[in-house]
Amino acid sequence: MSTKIITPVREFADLLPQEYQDLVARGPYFEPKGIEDLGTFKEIIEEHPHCAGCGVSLGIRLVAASLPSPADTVIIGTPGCSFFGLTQTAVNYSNTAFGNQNAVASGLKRMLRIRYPDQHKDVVVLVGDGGIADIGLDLTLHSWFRREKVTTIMVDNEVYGNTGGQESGMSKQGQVLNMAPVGKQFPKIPVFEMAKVSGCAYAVRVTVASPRKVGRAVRNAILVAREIGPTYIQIYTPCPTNLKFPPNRTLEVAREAEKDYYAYEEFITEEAANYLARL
């Protein structure tokens, strides 16, 4: 893999918007980049179709800016709010049927290991709470049980944002939503806790209000997945449209969650910790 796959052919280059041409020319491929460098390179097209103040689009930006090897990374997505931003990023991206992203990622990772035995090719699942916690929970867990060397990242907006505001398994208990008028009747699905007992070597729960922690978690998770086993990151990405708060309060809402039920937590096995210490 290389930047060739996203570079337009000469015949179509002048038909593409300048933003896309900038994405190829100023993407994060040519020297190491990170959260601190945001604004000095192009990781996403600004005119993406997310709502104003969207926490998911911010989460995608932070992840895209933190990849250890963007040109050698494939992101696997699934239908949902995350899809809209991921198609605008400067990385190789493949969409799947709803919920089977971890199965696709597992097969792709095995294929890349055969095709490029002497190179690291990172496979990252980056989807919402519906894809991972609801319809895709079985495939997610089984990829962890099998110890697939894939990083799974949930952008958790706690709602089905692109289909009208239905409750998801990750919605808070009691949360009133457009299509949950009396409030959700059961607690959030404990996916982070499941990751710790299902084979993940590294797992982090974090919010978009802590971008440096997000960046460090993404980098560590992908590096650990290269050699040790599956890794998981759960990022709180609040949805102003369906949670009914002003779009300029997204970070404030995330900070409040950090003080309460979404406190930062990191899990790491001894093997993974020793591996990172040697890098």
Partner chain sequence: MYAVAKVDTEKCTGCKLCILTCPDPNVFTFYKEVKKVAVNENRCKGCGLCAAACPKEALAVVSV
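Same protein, different form: I have the form predicted alone, so give me the form predicted in complex with the partner chain.
Shown next is a single chain and nothing more.
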């Protein structure tokens, strides 16, 4: 994208909403920004209706701040809490029918390669655990088998947050939820392990309690997807509303999980590691 597209003609500039003017004056499009710069530039995520203390919204905020080229990125979403934040984001965005995200992303990526043969256009899927592990599992896996050069990011709150608390394939075994009164009957689906054997060149499991690791993972994943192959990031983003803990404990919950079953893990193929080292 040319930054000219978002720059208003001078005569009309002061008619635009303050948020838009801020984006033009201090947005992340003109020079590279990252996690470390948060607080000093206008973020591309806009006000949204996520609950106070929502791990998912922290996850999407950290991802949005880590995009290497926001102006040349298309985010693909699907129903879930995440898309309430994403639809108001100042980046190219496409919503999809629930679960279809990786099929839509594959098509868009191929089309963008043809339309812009000399430029990188980053296609990033950013959706919930239900969207990937349940309804979209087949389309996600097949996009990896086909080696589609797309980055897939799961914001894993271990529940269907958006629809009031049904169990997801990523809920923990035994987890009781509003609409899972006897507790979930089987373990978390090992999507991270599947990514490693299904064609992903880079995969990271991380939590929102480690924002710098999230930032590095997002950057690496997007760069690797430009040249090498599919990439996957799974971020633990606890949901205070459905897991019923106070909203000021979200990071504590994530940190506890990090010490237990959600330890940081990075998987990278030799080809991807060599490629990143050359950059």
